[in-house]
Amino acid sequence: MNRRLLAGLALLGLLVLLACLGALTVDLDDARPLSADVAQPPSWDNPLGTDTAGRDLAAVLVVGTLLTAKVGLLAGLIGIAVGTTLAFLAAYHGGWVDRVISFAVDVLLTVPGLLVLVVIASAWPGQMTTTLMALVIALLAWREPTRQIRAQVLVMREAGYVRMARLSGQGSLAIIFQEMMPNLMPYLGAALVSSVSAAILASVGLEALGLGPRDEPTLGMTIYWMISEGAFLRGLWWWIVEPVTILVALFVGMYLVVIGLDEFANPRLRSLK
């Protein structure tokens, strides 16, 4: 077995665990402001402590975390699925269509994707929403999925039992979802994982510049109210460890887990260990 990818899923599996047993357990009204007393460190009545607007910061963070992951993969799976269907679009059938493709990719990959999400997202003012934020970073999610499944359709295009099955009469679809689709689908599940990663990485980072929803705590906006009410200057560092220790395992689970699924796709991977 792969033990990063055992190590990643293990990670990641406990931190949904955490999270549904917090929806159960923690009083999620109390993510909301003046639900507790304020800038109060760890407690019996509060674990994890308040912030300075009175929110309880366990219930903070379950809604928080659940909220992020909303985010990512809502914007992951779409990213994977305009990259699958744009990438097949242009390895599998070529000409014009491939160069087409190709040359968007290329040119889109140039232009800086924060820069391109903070004028978008500036756009709605007071507006913004999860599932918006998600659509928002879902507009540039596709682009590095596109390239790096193109390279791999291109490959697996001239294999030979792709070759056996055009010689059998089977059609283009048959042959797609029959014979390409299921030996890319470990490459597909670590470039989800990526997707997934970089989509919570965007919305972290538009949170963190106060672009978010402003009535959903999610953990970019938890870093966002932290920073912006001075928690280091005011030594709350309860409000300051919390998330980011949630934000670095997330982090660290969905890298185990694309560092797996490579392993596991890529034979020449495993024959270096």
Partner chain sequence: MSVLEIDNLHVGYELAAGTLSAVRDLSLSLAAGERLGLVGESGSGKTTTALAVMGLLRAPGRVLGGQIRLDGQDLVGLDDRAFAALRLARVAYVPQGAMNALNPVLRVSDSITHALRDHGAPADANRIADLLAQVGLGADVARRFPHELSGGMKQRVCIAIAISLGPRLIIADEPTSALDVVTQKQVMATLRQAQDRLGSAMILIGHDMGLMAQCVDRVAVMRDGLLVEEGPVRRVFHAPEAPYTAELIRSVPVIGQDRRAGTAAPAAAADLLRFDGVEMRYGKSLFGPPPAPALHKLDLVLPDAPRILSIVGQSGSGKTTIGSIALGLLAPSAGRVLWRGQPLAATPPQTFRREVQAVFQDPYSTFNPFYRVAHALSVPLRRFGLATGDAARALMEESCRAVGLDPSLLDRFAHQLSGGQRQRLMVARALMLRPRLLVADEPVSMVDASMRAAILDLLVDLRDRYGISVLYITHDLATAWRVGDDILVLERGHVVEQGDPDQVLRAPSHQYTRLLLDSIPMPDPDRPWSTAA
Second form
Amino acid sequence: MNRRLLAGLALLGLLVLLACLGALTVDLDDARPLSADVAQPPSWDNPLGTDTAGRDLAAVLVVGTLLTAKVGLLAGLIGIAVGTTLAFLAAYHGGWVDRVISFAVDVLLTVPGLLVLVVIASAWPGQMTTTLMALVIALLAWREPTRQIRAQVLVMREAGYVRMARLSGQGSLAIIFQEMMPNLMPYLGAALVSSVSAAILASVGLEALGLGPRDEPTLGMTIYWMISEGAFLRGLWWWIVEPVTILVALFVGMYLVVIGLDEFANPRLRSLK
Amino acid sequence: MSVLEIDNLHVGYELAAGTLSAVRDLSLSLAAGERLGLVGESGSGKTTTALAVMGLLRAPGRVLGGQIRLDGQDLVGLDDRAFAALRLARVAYVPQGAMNALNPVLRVSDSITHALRDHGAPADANRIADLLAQVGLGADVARRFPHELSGGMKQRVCIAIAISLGPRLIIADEPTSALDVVTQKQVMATLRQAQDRLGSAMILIGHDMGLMAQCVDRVAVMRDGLLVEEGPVRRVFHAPEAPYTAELIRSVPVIGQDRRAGTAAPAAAADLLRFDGVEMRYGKSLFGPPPAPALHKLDLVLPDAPRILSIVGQSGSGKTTIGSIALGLLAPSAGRVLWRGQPLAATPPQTFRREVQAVFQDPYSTFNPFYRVAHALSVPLRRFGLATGDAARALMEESCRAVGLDPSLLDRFAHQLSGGQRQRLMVARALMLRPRLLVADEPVSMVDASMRAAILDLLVDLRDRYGISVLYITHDLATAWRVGDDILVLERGHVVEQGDPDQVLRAPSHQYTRLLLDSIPMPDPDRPWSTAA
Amino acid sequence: MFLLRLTKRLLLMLAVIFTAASLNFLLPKLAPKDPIETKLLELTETGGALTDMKGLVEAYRAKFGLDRPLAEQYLSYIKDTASLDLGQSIAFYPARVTDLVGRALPWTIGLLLTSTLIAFALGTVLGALLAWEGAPRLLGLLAPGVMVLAALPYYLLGLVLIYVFAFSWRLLPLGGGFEMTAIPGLRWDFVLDILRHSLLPAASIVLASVGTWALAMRGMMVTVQGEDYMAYAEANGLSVQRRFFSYGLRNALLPQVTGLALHIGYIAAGSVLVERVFQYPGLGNLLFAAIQQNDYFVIYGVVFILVVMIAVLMLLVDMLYPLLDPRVRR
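Same protein, different state: after the form predicted on its own, show the form predicted together with its partner chain.
Every component of the complex follows; first up is the chain already shown.
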């Protein structure tokens, strides 16, 4: 275990704990508009204040954290599943399959993902939901995992023990699942976390641009409403500080876990203290 | 007066758990013009000693006691600045991995200029050309980048840098370990000439007793941080005092001694493996000329009788390609491969797989780090339907014993075993499967010298006791001669010579074979490298 | 070898641009309900005052009308795109998308290029120092801060900066490209006004990406310090400056520059959001406004131009790379 991984896990754990505590103590229905007086600073009834649409921010932040986590996990998991499959197809099959997949990844990694997602997401004006959002993000979430895992499999394929397994009469599937997979697990774990993290980044970005679900108070939508409704001009400091703090904690936590796991998966990087 | 005097040197690593000594009670002295060989296996302390002399020990490593005097000046305790000024100017270093020692983004002229300028010496084109000429390189080399030079040329550039400021002492740390045997001889000749011209002292660090016998005046043998023996080279080689020294000298295989040939093959034996005009080209390039073939129209026959065929070649000769084709891991670009008279492609894969097995060069990657080593032995037993459960275990343990290994090692992970143990385990695996053919690709090149002979003897055992044929692939003529019943010499994909090892190696008809033979450093100071370089 | 690389890179760039253009064409067709048709229909139905939109609808029908075969529509679309005819804005009809983009582009390029170059240079040197054994101890204290910065998306850091410098301390404007009351022109006060307004957006991009570059460089520098040539340089007694710059930093820079090429898209997307947060009059703000109004031709136009810009920048970096690495020259 290294320090960064621990610090990252601690931060994320804290967020989960806050979300759980919040879910128990706050009425989550208050995340809907007109649940309270509008634009009120923190008070006994609304401990984190309310926004200009009369949402209770405590409820919004609890629901938002859960919804944002849902989008990230769904898109990230799809990305890893598709990415791993494509990576093995490419690296193990080789030949034209590899060329097609690698070329597609090269081209798609060159395009700015968020902008392409903007084009795609704009096809559902006003009908966006968190689930649809996750699916849209998953459309591009497989690129990075495919590239990373393919490279890893290519190296592993040349390892002595894989050649030995072929001499032992192991078939391709047995080699993939019995010989390579166990050694790939740390990489897959690191890739999953970074994939989830990238998906959350993309979803919050899309939402801030106004392409998010208007009926669901995700963290990104909170940022969107906050900017659109001019929280700065109106001086509603609590509406700015709270979601930004949560997002900072979320991104820093995920980042620390990603680099911590990376060091874990690539011992070569361990000297990097 | 001595150039270098080391008195009771004690170097250790100060760790939390206590001090770990790397070198103890070491005393040596070296006069101007003298060459000292510092010999030992990995972990013997020879490189640590060199680092201490140059002030390059890294924390937690530190000189804990003793003195190191260069021209009478004690170096222990000098500060970084003083050491930096002393390096190259008074103590020059010729590195081990010359392949990667030169900064890849600098031209040779820049590398040399930096070395001169940082020590306050003038550097101009003439000076650089002169230095390059002293190591047998043309002035045009100055403009080149390291990746445009061969390994031998890079090592010469490093020698040019080492002599640029006329140092009192040159430390050469296995300067030729990455070079092939022919280039090794040429580079060592250049190094010795340059050192003679300067009259400086030289320490040659290494583990190759053959090279030591040819290159140094005195030999110091180290083991586990202690000096085991020290003396003039002739005395040490002819009458070693320490048993360890004797063992090191004995472990160098010499052509003409201890041949382990098998019985002659019956004249009417059928073919086991046959290559007919096999060619191999790697990669296809869309632009430019097609790549040079790794193998040219190769014919090769292995009779169906227990034989060892030695395939000898330097790197890039195509020897490993032959092994991969014989294993069916690689399909030739042209030509036919016949297994017991059948085209390889038409042989049922499961039978063929079982009949041809391998021991690879790198003992560190052949075991899956996720499993205990038994996994590598039990999988083929199960896959080929030979045995499962207790029967499999019994077979595995039996074959471990047959190669002299404790069967309890089966329950360890690979990283808990030494390189030699892993290679034995691989031989045990092959033995257990009773293949017809074993492809052994450089099975001992990554194993400590003292273990090599034992593993080669195991290959001979496979042939004599179990009737398994072996394709022994190596860069080393002497071991090829030692175990081979037939030998085949490869040069850049061409077979230059093949036949009975005694004939091929004792009366070579081809110039390339002669060149290889002449380049082998004999572990005997009285049988000098022929002067033709 | 260099020519081969060049050809490969050019082909890749063309493929990227072509893919982006085709995506813009295909997506509305693939969607369950063509959003453009829907939007136009909605406009013609509700828009009593918008009768002049008829021209737009007809132009759209003429080009993408359902009566024409798809291949034909596609061809004419690609032809128009290649001649940079990106259609007309729905919201600001009859403004041409090309003109709208042209007006916003200098703002974006100015912000993006300056802040990226500053961040890259700062981050690279800082990262190299963080990894260097002989570097001052104090630098090590920066490491956790650098890591936090690297973790944050640009716009989030932007929000923090606005909050502190513009909202709480009122040192700098909350947003925009220049004061509403300012009269544009080539005068000192106007230039200063622009700089004042771009300070926070630029600072968010610089601060948030300095960390990324510093951490990447530190990793590379650690690897490079393990190379044989570093030990050899030390064994030859080369000076510390020489070893740091000509040997360490110089070699670690190679993967760093490759990283720059790969990161341009990410940086551009990030700066789009920064522009949105600061209401900075660049492409990001244009894109945001277009999204609000479902102004599809502007959305597609902005994204297309950004993709082209990124592809060209990547090609540039790739072409410059051989100047740094002799091994890929020729």
